[in-house]
Structure formats: structure tokens, C-alpha cells
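Given as C-alpha cells, the chain that follows is alone and in the form predicted on its own.
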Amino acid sequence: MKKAGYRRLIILLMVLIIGLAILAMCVGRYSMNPGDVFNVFGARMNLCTLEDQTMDTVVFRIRLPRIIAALLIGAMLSMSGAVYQGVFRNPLVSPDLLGVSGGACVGAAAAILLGMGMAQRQLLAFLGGMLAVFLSTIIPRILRNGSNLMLVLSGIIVSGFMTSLLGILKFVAEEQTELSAIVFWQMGSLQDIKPNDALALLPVFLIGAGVMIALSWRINILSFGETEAKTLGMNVKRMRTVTIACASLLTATAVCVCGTIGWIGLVIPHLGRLIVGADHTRMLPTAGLLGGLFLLVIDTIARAASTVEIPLSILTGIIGAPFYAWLLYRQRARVS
């Protein structure tokens, strides 16, 4: 894709995000039209008077934080997936490769069993996810083998261990309350998002995504392979550590806020690669915008399609699996 075409694509995605964000603020159990939404923002800027203060509460306390969180979390997961796939040279890699999701689930389940609140649950989930990443990266050092394959195998080991710990926590949980809360958290939801949660995501996203985009040309070199990268004078071990740390930080932060959401980090990077090519300097921003757009659509459907909110992983699986099959069909000549 030429430079002008890439710019038009980015502008188009931003326009779509703004349009869908306005639509998402309108739909729900308390329905509004775009004029009402603009009046709410106008009243906040003292440009007009708002007759129904309920609209202000619905927009600024409920829907806008969810929209911001959906955009940031979708971008976090998709960009992390793109980086993992580039670094490990494997299109089947997803953001939970190093056990981030499993560790976060264990932390959240422990918080639920201890009767902790949402803030403590998010903290333990984040610590659990980062602990899993730490274990996955320390095993190759103990075995004195720093290859990509050993790191992947370590992630599989840690993921299996975390799954077993989660099974133990589910076994001892009270069936009607604690167990159901653990299962629902695993399926992913943004219904408990507060304004502070959305704001807390922003600095992590800016730092992690900023570093990955700044190093995107180096990720291109890493995707050629370790031998080629070393030949070009790159410190492969240091570069891989930095990129994996950023991707894992974004993934752990996203998972601790909304639970586990599948398919985004696997499918969206493929779509971005199909549109703009394998160059990570273009693919990472494109994947971030596509991921945010996708999760915003999913979350809007989840809360507006039924009287009971649908868990996000159900919808991402229903939509993501056929879409991924279509992407494979489009690229069938390259798959061998």
C-alpha cells in the first residue's frame, strides 16, 4: 500500500471509530439520539442547558468510560498479538502465549474467593498475569536456553500450571456465588467499568504502544529470524525482552480490567497484515485501530442486543472464528 493510501486508511478508521462511538452512546436500555448526545457534551461546555440530567449520568458515568475502555483494550490486545506474532514468527501466536491470561484468571479467582472488591480483583489479576510472564521468561534462563522455541514451551508449561491452579480454586469455590463470579469473569465483560478504570488504562497504553511503535522497524528485523537479526548487528536478546515486556504489560493490563477476551489478539493482526502488509511500522497502528473498532462493536452488541448482557468472549468467538476462517481462505495459497 502506498503512503497516500495508508493515510486515507488511517483517516477512514478514525472516522469509523468516532461514528461508532457516537452510535454506542445512543443505544442501550436508556435510548438517546445523536442530538441528545451532542446536547450532553454542549451542556458540559456551558454551550446549552440540559433538561434531563439522567442523560449526563448515562453518557459520562456509564457509556463513555465503556467506549474508551473498549477502544483501548481492543487496541492493546491486537497490538500485543501483532508483536508476539512478529517476534516469534508464528501467525498462530496470541497475546496469552506466556500465560498472561491464565495467571490473571488465578489472581482474579483468588480475589473473588477472598471476598475482595473490584479494585483489589484487578490488582491481583494484574499481579497474577505478570507473575506468569516472569515464570515463563525465567525458565529458559534456568535451562540456559534463550531460544524462541524454549520461551514458547515455557509459556505452555506456565499456562498449564495456572490452569490447574484455577481448577483448584473453582473446586473449592461456593457454587452459587463464587464459582459463577469466576466463570463470568473468565468470559470477559466491560459492564463494571468505571471512569477511573478507563483513565487508568490510558497511561499504560500510551507507554506500551508508544514503545512498540517506536521499535516497530526493529520488530521487522526480528521477524526475519534470530540469525539474520544478529547478522545485522541487533542485540536480539535485549530487543526481544523489551518488546515482549511491552506486549505482556498491555495484555495483563487489559485482562485485569475486563477478564479474558479471545480472538482479538489472534484475528485482528491477520486482518491488519492483509490490508497494509507485514511492515510493522504500518501494521501496528492499523491493528490497534482495527482492534479498538472491533471490540467497540462487540461491546455495543453485548449490552444492546438483549436484556441480559452477553459476555464478550461469546461474541468474539461467534464472529471471530468464521472471520478467521475467511482470512485463511483468502490466504490459502500462502498457507502450507
Contents of the next structure:
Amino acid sequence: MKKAGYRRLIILLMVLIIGLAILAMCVGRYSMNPGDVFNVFGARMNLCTLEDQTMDTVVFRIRLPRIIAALLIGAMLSMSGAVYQGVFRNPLVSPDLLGVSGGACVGAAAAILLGMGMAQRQLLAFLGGMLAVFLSTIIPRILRNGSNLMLVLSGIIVSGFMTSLLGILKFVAEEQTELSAIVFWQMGSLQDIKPNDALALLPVFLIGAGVMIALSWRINILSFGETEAKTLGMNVKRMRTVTIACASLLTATAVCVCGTIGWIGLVIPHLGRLIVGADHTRMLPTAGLLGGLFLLVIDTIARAASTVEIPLSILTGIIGAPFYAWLLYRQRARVS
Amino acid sequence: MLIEAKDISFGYGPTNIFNKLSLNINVSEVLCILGPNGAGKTTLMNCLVGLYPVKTGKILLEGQDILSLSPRYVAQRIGYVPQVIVPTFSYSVLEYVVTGCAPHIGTFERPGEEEYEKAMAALREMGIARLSDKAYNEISGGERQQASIARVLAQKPSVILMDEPTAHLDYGNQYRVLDTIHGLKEKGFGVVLTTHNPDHPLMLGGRVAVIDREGNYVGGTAEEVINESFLKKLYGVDLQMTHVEALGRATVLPPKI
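Other form of same protein, the form predicted in complex with its partner chain, not the form predicted on its own:
Up next: the whole complex, starting with the chain shown before.
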């Protein structure tokens, strides 16, 4: 793809995102038309007056925060998935490779059992996720083997351990209330997003995604393997640590706000590669935009398709799994 | 003198793969590292490029201890062509070759017009400019080897180390790669390669460094070191050497079956 084509694609994706965001502000239990949405924004900028203040509340307190959160979280998950796949040189890897999701689930479940509120639940989920990453990265160091494979294996160990811990917590949970809260959280949802949550995501996203994009060309080199990266003058250990830390931070932040959402981090990078090629300098921003777009669509369906909220992982799986099969069909020559 | 190894030893465990080995790599010179399977040719190469810290002795790069230098500094001077690997992701040949510029630009920088032009120039030099937009993991083995050499040219080092550059190549491509190596030497690079074929040093006319499984080391010019009795000891096979008038050099042939 030529430079001009890439630029056009980025602009197209941005326009699509804005268009879909406006559409998403219209749909829901309280339905509006795009004109209403423009009025709401106009009123905020003192350009016109609003007859019905409900619209303002619906847009600014409920739908806009949720749309922003969906865009950011979709971008976070798919970008960190892309970085993990590049650094681990494995297209089957997803952002919870190092046990982030498992750790976050344990943290959140513990908070639910302790009867904590939403804020503490997010905090514990974040701590659980980062603890899992810490454990996954400390095992290879104890075993004095710094290879990628060892890191992947220790990720499997930590994930498995976290799954069992979660099992214990579910086992002792009270069935009617606590257990269903844990299960619902595990399947991911954006319905409890507050305007503050959406704002809190922004700085983390900017830092994590900013560093990853700044290093995206170096990720190309990392994906050739350790020997090649070293002989090209790279400090492999440091580069790997920084990129994995950023990707894990983004994943843990996303997971602690909305629970675990499967498939996005695995599928969207593949789609990005199919459209713009493997070069991470283009693939990362593309994957970010595509991921945001994808989760925005999924979340809008989740809240508007029926009278009850559909958990996100159900939808991402139902749409993502066949989509992944289609992507593999398209790339079949390159998968061995 | 570009690289000078003084009394170096290395081993993964308590036993050493090679002991007190000394060799030099000079401008406009080819050094072939010869040895049977498992003798440690690649290991020696990895030590020379500074990937593995030697147990004893010192490796000097332009007079400075290689282990005291930053990876970036070393990469600006030593280029490494590993055995052909196939990347997981399908980068284009140009995207692959441009990574050779990595040691010359900042960590947060990306290759710009200038670097892509350098990469294209390297591709033209190797005569494979037409492959620039092809996927690196879909071209043939010979073309991949050429692309790897193009990348090392884009890196602009003074020494080029190649790990078995002729492995997995058909006969024609083996010759082409050796011809390229000869060309690199003529351009003033110091070239080091590992090989399984004792004919290669005779063909390239440089020096040889031979290590055997016991860690013994012999070094010298190809003509000095390579003779029938030496080859028999090294490989355990009665190899024949004949002088070929048309080539103007000696050549190694396998015994009668």
C-alpha cells in the first residue's frame, strides 16, 4: 500500500468512527435523531437552546462516556494484542497471554466477595492483572531462561493458577448475587461506565499507545527474533520490557474498567495486517482505529438490540470467531 | 585490523567449545570458519559479534573491547547475516532491508526517505530491486539470502559476518552467494563466513580458521592449512585434492564410493 493510500485509509476510518459515534448517540431506549444530537452539542456551546434537558443528560451522562470508553478500550485491546503478537512473534497470541485477564478476574471477584463498590473493584482488578504479569515475568528470571518460549509457558502457568483461584472464589460465592455478579463481570460490559471512568482511561491510553506507536518500527525488528535484533544494535531486553509493560498496562486498564472482553485483541491485529501489511508503523494505528470501531459497534448492539444488556464477550465471540475463520481463509497461504 | 580475538575461550557449561583461540579479521579479506557439525562454528561467530561474552581473553573491535561497547556502536561496524530465517509476519522485502538502517537512527525514530533510498540502493546493488514490494516470506531461499545481504549493505558496516550463507541453497545460488562474497571483499569489507565445504576457502582465496569437536584450533591461509591429511583428520573421510588447470586452483573432491 502506498503512502497516500494509507493516509486515505486512516481518514476514512476516522470519518467512519465519528459517523458511527453520532449514530450510536441516537440509538437506545431513549431514541433521538442526529439533528437532536447536534442540538445537544450546540446547546453546550451556547449556539442554540435545548427544549428538553433529558437529551443533554442522555448524551453527556450516559451515551457519550460509553462511546468514548468503547472506542478507547477497543483500541487498547487491539493495539496491545498487536504488540504482543509482534514481540512474541506469534500471531496466535492475545493480550491476556501473560495472565492479565485471569489476574484481573481474581481481583474483581475478590472485591465482589468483599462487598466492595465499583471503584475498589476496578482497583483490585487492576492490581490483580499487574500482579499476574509480574509473576509471569519473574518465573523466567528465577529459572534463568530469558527466551520468549519460557515467558509464554510461565504465562500459561500463571493463567492456569489464576483460573483455579477464580474457581475457588466462584465456589464460595453466594449463588444468587455474588456469583452472578462475578460471571457478568467476566463476560465484560460497559453498562456501568461513568463519565469519570471514560476520562480516567484517556491518559493511560495516550501514554501507553503513544509509547507503543513511537516504538512501532522497533517492534518490526523485535519480531525477527533476538539474534537479529541484537545484531542490529538493539537493547532487546529493554525494548521487550518497555513494549510488554505498555501493552500489559493498557490491557489491565481496559479489563479493570469493563471486565474481560475476548477476541478483539486476537482478531483485530490480523485484520489490520490484512489491510495495511505487517509493518507495525502502519499496522498499530490501523489496529487501534479498527478496534475502537469494532467495539463501538459491538457495544451499541449490546445495549440497543434487546431490552436487557447483552454481555460483550458473547457478541465479540459470535462475531469475532467466524470473522477470524474468514481472515484465516483469506491468509491461508501464509499460515503454516 | 578490524576485529582481533586474543586467546578467547567459550563454553556453555564447564567444558569449553574452543580454547585460547586467536584470530584477526582485516580490511578486504575473507576468513572462512571451517569445522564439522557441532564443532561450534556458529558459537564462535556469535562471540565475534559480541552476542556471547567470552570466558577468557578479549575481542577487540577497532582496538576497543567489544563487551565494553554499546550494541548500537557494534552494529554500526559489524553486520551479521544469520542463517536464513522466515519472519512470522509478511513484511515486504523493502521493509525488511530498511531495518539494516536501525543502528544509524534514534530509538524513537523511523526510517525516512533517506533510509528507504539507502535500502533501495542496497537492493539495486544486489540486483533484486524488482523484489522490493514482494513479501519476504514468499520469495525463494536464494532471493532471501540476497535480501539478507542487501540488508547488511544498508547497515554500512566494515565487517560482515555470515553464518552458513550457502546452506539450504541450490548449486547455482551457492555459487552466486560466493561470487557476492568475493565482490564484498573486493569492495573493502572484511568478510567472515562459516561453511561446511572445504572448497569454499580455496575458492575465495582467503584465510581459514578451523575448529574441531575437541576444541582444537588451526588458522592460516587456505593453501597452508588445507591438505588431504588435514581434511581426513577433520572429517574422518579420505577426501581427495586435485589441481584443476582451468580454475587455476586446488579443489576438494569426495572419495570413490
